[in-house]
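Only one chain is included here, represented as structure tokens and corresponding to the form predicted on its own.
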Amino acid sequence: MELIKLTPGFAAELRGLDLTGPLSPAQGDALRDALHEHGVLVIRNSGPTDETHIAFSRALGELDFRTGFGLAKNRLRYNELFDASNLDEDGNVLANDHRRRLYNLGNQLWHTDSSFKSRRAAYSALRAHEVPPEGGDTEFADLRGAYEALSESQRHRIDGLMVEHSLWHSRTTAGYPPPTAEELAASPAVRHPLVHTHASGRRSLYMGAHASHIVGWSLEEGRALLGELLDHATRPAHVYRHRWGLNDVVIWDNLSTLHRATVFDDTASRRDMRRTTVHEPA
């Protein structure tokens, strides 16, 4: 395995790791160590199948399963794969007013996967099956570097705060209609610390678009602080932008980074992206 830094602070290209088959326990440990150090790993033109995508992801831990939200049937065969595409259940580009397309607009906001769940996501691995001719890049932001760039007084102010996270906060912010009672019941709000100690031993922010408000603060004051921290964390100095190539795989640490999809012509161009998500240890 060879690691080549993509920015001075975080993100690296990983070479020399075969993703077309299961990883050994030693390879899984090495991959986790690399993720804890760099936050984001890029493997170019790696070519795993859906089956081997799932297999190598299992070396990182216990996999989450998708719910099939917003589609009459699942387009993908395996429940371990989250469909991050702009395609319907028959493989056609989603119509402009399709409820699933409106739901997907939330992916264009800075977020960390599954922060709206009580058991958070540790890692995600996204593979590009089809990429649009223009746009559709993914940006990543370094939350450990952002925390360390705060002043001592700023860190003191936010240490110990709790934040409520809600899937529906991010979705409605992006333009999704008010959630139904069934949707609200399926994904209730949860709470997580705003600052936590990462597996690397470094302190990190933990926030993003799912972060609705700060517990015990007024809505206005809490959201103002979360907005200030988000602006700080997503400054160019903390960001890596990945331009996708066919069969690229990007693996990232959700407990130390944010990410977002960038805009493309999603009602005309196809973008087929499939993701596995690994739970944090129980």
The other form holds:
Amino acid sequence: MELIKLTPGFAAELRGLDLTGPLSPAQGDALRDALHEHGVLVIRNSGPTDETHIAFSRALGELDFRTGFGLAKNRLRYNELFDASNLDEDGNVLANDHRRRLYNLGNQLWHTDSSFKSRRAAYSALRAHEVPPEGGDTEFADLRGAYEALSESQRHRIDGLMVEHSLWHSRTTAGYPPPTAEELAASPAVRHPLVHTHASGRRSLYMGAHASHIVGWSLEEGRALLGELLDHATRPAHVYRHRWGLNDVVIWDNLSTLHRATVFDDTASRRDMRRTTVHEPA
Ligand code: OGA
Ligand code: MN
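Same protein, different state: after the form predicted on its own, show the form predicted together with N-oxalylglycine (OGA).
Below, the chain from earlier opens the complete complex, with every other chain and molecule after it.
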């Protein structure tokens, strides 16, 4: 395995690892170590299928399953694959007002996957099955570097705070209609510490678009703080922007990074992105 840094602070391109078959436990460990060090790993033109995508992801840990809240019939055959595409169940580009399109627009807000679940996601692996001719890059930001760049007094102010996360907070922020009773019941709000010690031993922030407010603070004060931290963490100089090539796989550590989709002509061009998500250890 060869690692080539993509920015001074985090993110690396990984070469020399074959993703077209399952990984051995030793390869899984090496991949996890590289993720813990770099936060984001880019593997260019790696060419796995849905099956091998799921198989290599399993070497990283226990996989999460898509539930879908009855949003759409499954376009993808495997429940281990989350659908980040702009395609409907027949493979056609989603209409402007399609519920799943509005839902997926939430991916354009800085977030970390599944922070609205009580068991957090450790890693995600996103694969480009079809890329648009223009736009649709994905951006990443480093939450350990962001924490370390805070002043002593800023760190003191936030250490020990708890954050409430809700899927419906981020979705409604992005323009999704108010959730139905069924949706609300399927994904209730959860709480996680704002600062945690990452597997690497470094401290990291943990927030993003699903973070609704700070427990015990007024909504306004909590949202102001979360907004400040988000602006700080996503300063352009600290962001890695991935321009997708066909069959690229990007694997990221959800416990030390944020990411967001960027715009493209999504009611005209096709963009087929498929994601596996690995739970944090139980
Ligand atoms: C995701 C996601 C971003 C993108 O699948 O978790 O946020 O650019 N995707 O598709
Ligand atoms: Mn995501």
